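Only one chain comes next, encoded as structure tokens, the form predicted on its own.
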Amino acid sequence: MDVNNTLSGFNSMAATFAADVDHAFWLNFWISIVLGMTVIIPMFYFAWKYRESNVKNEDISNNSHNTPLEIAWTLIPTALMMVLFYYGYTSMKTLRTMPAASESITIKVEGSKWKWKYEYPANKAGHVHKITSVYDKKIGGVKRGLYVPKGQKVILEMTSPINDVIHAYFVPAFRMKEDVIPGRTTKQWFEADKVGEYDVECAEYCGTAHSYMYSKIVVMERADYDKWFESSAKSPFEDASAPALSKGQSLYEDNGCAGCHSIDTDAILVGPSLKGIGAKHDAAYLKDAILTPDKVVPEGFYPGVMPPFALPEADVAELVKYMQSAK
């Protein structure tokens, strides 16, 4: 992913609306260019023609009106604006009208700063994929994303945190954006025609990390897909073999902390970092680090950045413990 191209995606269409949005733009884009030179042009032409030291009083006259140059210039920009309209309407149409829940997979999302939440129905042995994507300065890229099979209608469920802000799901490569709203569920849907990874943007400005709340969704054939959908592994691609996170890292990552805090480095990402935080500070001030971020906030840093997380009282526990043991 190069984080330095906001456009990255622009130069492939793996959805299958894509096309009809590229020509409805491109369509748009070359008769809003025709109707402004019918404007332009004979504006600086006139503007030159008739300028002061051409023209002389006596050569000065009105006309009244010129029938078929009135009929022309309002029936042919008429007629290109309903053109216009067609090719617009239509391909809304196809980006807004939901299919069917019963041939397609339901995912729940949340953009909250800074990452990207998805959530899958169960699987036959009742797990339930629960995936927290997030952009990892440390390796230049996007930790886990959205996994789908190719040719597979998907229907996306989107919200954000009531005490968060407004974020913008962008997919370049498929030429779809929504709107993500805290307290709200706005719904988008796809259907990837093409096997490849695809970057997903936040196209709202939404606080100090926007520039890399970033995620991405993995098209897979659906054999791929399949495997992966029955099996109780975060992502595809993981080493089954490795060592399991423990509990609090794992929530650690699944809440996006590794977003903003570096816990084993002293490099600053968007708060401090926790590298021997354990150290310095007790359990209830590391809780109320979790609940109530504002609370005490380190100095050189601001309130308002962090947001609260209403997490279980175990949950809570446990990642307390995993701070206290990064000394």
Second form
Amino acid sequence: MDVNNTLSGFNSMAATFAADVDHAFWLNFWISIVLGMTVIIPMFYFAWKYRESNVKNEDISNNSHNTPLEIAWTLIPTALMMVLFYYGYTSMKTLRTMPAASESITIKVEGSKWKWKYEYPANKAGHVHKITSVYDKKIGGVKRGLYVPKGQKVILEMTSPINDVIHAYFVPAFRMKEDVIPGRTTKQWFEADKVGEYDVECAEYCGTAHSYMYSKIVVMERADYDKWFESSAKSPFEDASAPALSKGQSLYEDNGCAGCHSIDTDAILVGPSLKGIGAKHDAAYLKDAILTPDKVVPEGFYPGVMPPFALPEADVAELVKYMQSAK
Amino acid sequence: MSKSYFDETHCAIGHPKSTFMQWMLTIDHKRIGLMYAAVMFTFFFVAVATAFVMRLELFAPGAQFIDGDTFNQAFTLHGVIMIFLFIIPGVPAVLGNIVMPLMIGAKDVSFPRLNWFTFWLYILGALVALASLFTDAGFADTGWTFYAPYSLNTGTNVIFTLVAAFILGMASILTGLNFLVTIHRLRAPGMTFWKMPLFVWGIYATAWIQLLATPVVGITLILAIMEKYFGIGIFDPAKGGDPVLFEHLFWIYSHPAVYLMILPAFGIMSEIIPTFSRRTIFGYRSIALSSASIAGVGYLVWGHHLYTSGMADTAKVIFSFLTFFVAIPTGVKFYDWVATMYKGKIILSTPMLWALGTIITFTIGGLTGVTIAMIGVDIHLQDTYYTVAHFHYAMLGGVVFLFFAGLHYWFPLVTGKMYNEKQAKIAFYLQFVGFNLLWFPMFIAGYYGMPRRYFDYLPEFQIYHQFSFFGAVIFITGLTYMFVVFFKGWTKGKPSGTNPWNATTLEWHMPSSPPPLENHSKVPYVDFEPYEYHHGEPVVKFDYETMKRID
Ligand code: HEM
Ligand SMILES: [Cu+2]
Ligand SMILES: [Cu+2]
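Cool, the form predicted on its own is there; where's the form predicted together with its partner chain?
In what comes next, the whole complex appears, and the chain from above leads the way.
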């Protein structure tokens, strides 16, 4: 699945408050045009009317005051500015007033270099959906996203790991954005009213792969969403009958390794390609590479880029096995 | 022929014989201004070249010829040079130094040796900043804003850039101090504050900002350095610090800093418009006071950079409200300038073309700033290309354009020569068209959700980046041509005489052109307004030997 076309996603104004924000924007646009023209039109007119060849020296006026005019061009713009302030405020108000938790789904969002993770509340069977969303250069899109039902208030509780950096969760089609800050929890909410897929971009600069820190929000019909939510499938669109991923491969995807390493080609993304790594290094090396990546840094790469992964022993072993199997 | 400041100078130490040492040690405000100009425009071209590399890279989605990390270093280098080495010192260091003392009838600034020291401090800061380009870890990749904790964690050489910004801040404080004292103490007798040319008012308001706001960024940078190397736990959440605190401290300085850039530039506008309208300025006091009030209110609005940073909603509302009050005095100035043209005699020489062009571009820059002062709208537009386009319209289409206007205006004063007007106008039109093509499409891209600091982008945005690229080509062609015209003017231009524009302010009443070492022959007595015209001719005339009025 590709990243949806941003512009059509954008124009669909898919969140309930997007129309408010757009209204404020266009109000500002027209007021700006009017104010701008009150400066630019007289400027052109005077430059033409009083052009050098058209004015006799005796006709030049040295007028330096006109109190009514000066009051007008102070007070009228002031009034217009206050109108804009007001609409800036009201459009913020809807964006920033969180709905009651009882009538919303609260989803935890974690942004880290350079992936987004979502954690849902437990479903009836007690299963907790955890989704990792990373951009895949190969397909030019993100594989999994945030799945939400149409017409449902959703609260995002966002944070970033304490040793990470600031990101921002930006959904152009919803006109919403808020920073995701290590050590803090920030919130935003939305209610999507159109089925579709909408891009999520990281809008706060976060380093090497900042421009690939995409995700997407997939808005679904209620019934489709419920069906998926009560299941334990990774995503509503993944074929349940397809052979299950090996434990190692799903760990590899869930931890966002794929965002930085390609494993079936030689392409260098952020880190080195892991294709055929099993032939070059033994299991102990690979284990260290996951737990303490800065211990050995291959030629041409920098320390501090790959975060240390504090995973359980068994998971590390599965990951190592998976890497060794990638020929 | 009488000697000009090119022939003789005072030096900080001793009386060196060699011309080279005379320049290195000079304490003459005009020479120091020229040296700033030489260094600053060299950096400016480096930053423009870096920008062009970015524009080339952005020509199509996907990686073209540099990788993400290099791109990140490129916009940091571009931003750091443009902000800290070029535009913040910019107009005050070059035109403030050269013209302000002449305008108030002073022989030099109050502390000429300090002025010399400041220049070399600036050079030191610049060298430290650039040194990191040649170290292993490479130039910083933080963006010019150095946000924590990114700047604390990155492997690149941030320390050099932070130290450099600190040193440059010191230089800025000293310049501000020097100019404040000069304007208070060295105005010619009779010249009250209400008789100062408006450029001097702009420099004055700016000097207060330099003096009062810059220490905040100094402290912030020191704290960041202590955090990075000693882990004091103030900004880094992993050590119990708060990264948003860094953002606040950073913008407490950096927002007033944008007024520090624009106020002297507005001062240039206020000189050019009456001169080329051949009449007195409209609303002198409201222009002067609006500079002062912009400088004052400008301190209280930094939070408008943090609408999406997890700041309390109440704080957002207050910051937004105050921000609109900066827009108003700015708007009033524009009405005053346009009203100055009413029933004047408009002479479209090159400086005037630049000034009028800026009325268009800065109006766009200012009004798009109003868009992002609206909280709800900014939540969408923050950190997109809409914001990037806004500040390029304000800084390039505002400050830099007016800087260029000032360079054309005072070129004959500084060099005693005239450039070729026809060619200079061609350079203007190229830059004006190129600039708009370069930045206007970015408003649209930003509105549609193109984030800033993206090295690669979704295919939908390609068309805007391509327009922008061609705009950059035209703009840079015009820019280069402008400097060629200056160069030819200086080497081969016709002598301009002391007052080629028929202007009224004191810097045009020099005994010789270019001016002699210690400026006016005698200190004039100022019992007139700065822009007095009668029937299109300057009212006040001087005998340049005695500086007595002869009109
Ligand atoms: C020759 C004309 C110029 C071009 C083509 C240009 C181009 C650019 C580009 C492509 C970016 C990167 C935007 C991004 O990726 O987010 C940028 C950023 C920036 N530019 Fe310019 N620019 C020009 C002139 C200027 C001038 C004259 C100034 C200031 C006086 C300036 C100040 C900045 C700043 C502060 C940034 C932000 C850097 C950062 O994100 O840390 N630019 N410019
Ligand atoms: Cu990012
Ligand atoms: Cu600001």
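Computed from a predicted structure; not experimentally measured. Positions refer to the first chain, counted from 1. The term rigid core refers to the most C-alpha atoms you can superpose between the two forms while keeping them within 1.5 Å.
- A movement of the C-alpha atom of Val34 reaching 2 angstroms or beyond is seen between the two forms when the two forms are aligned on their rigid core.
- Core-superposed comparison between the two forms: CA of Pro68 displaced by 2 Å or more.
- After superposition on the rigid core, the Cα of Ser102 moves by less than 2 Å between the two forms.
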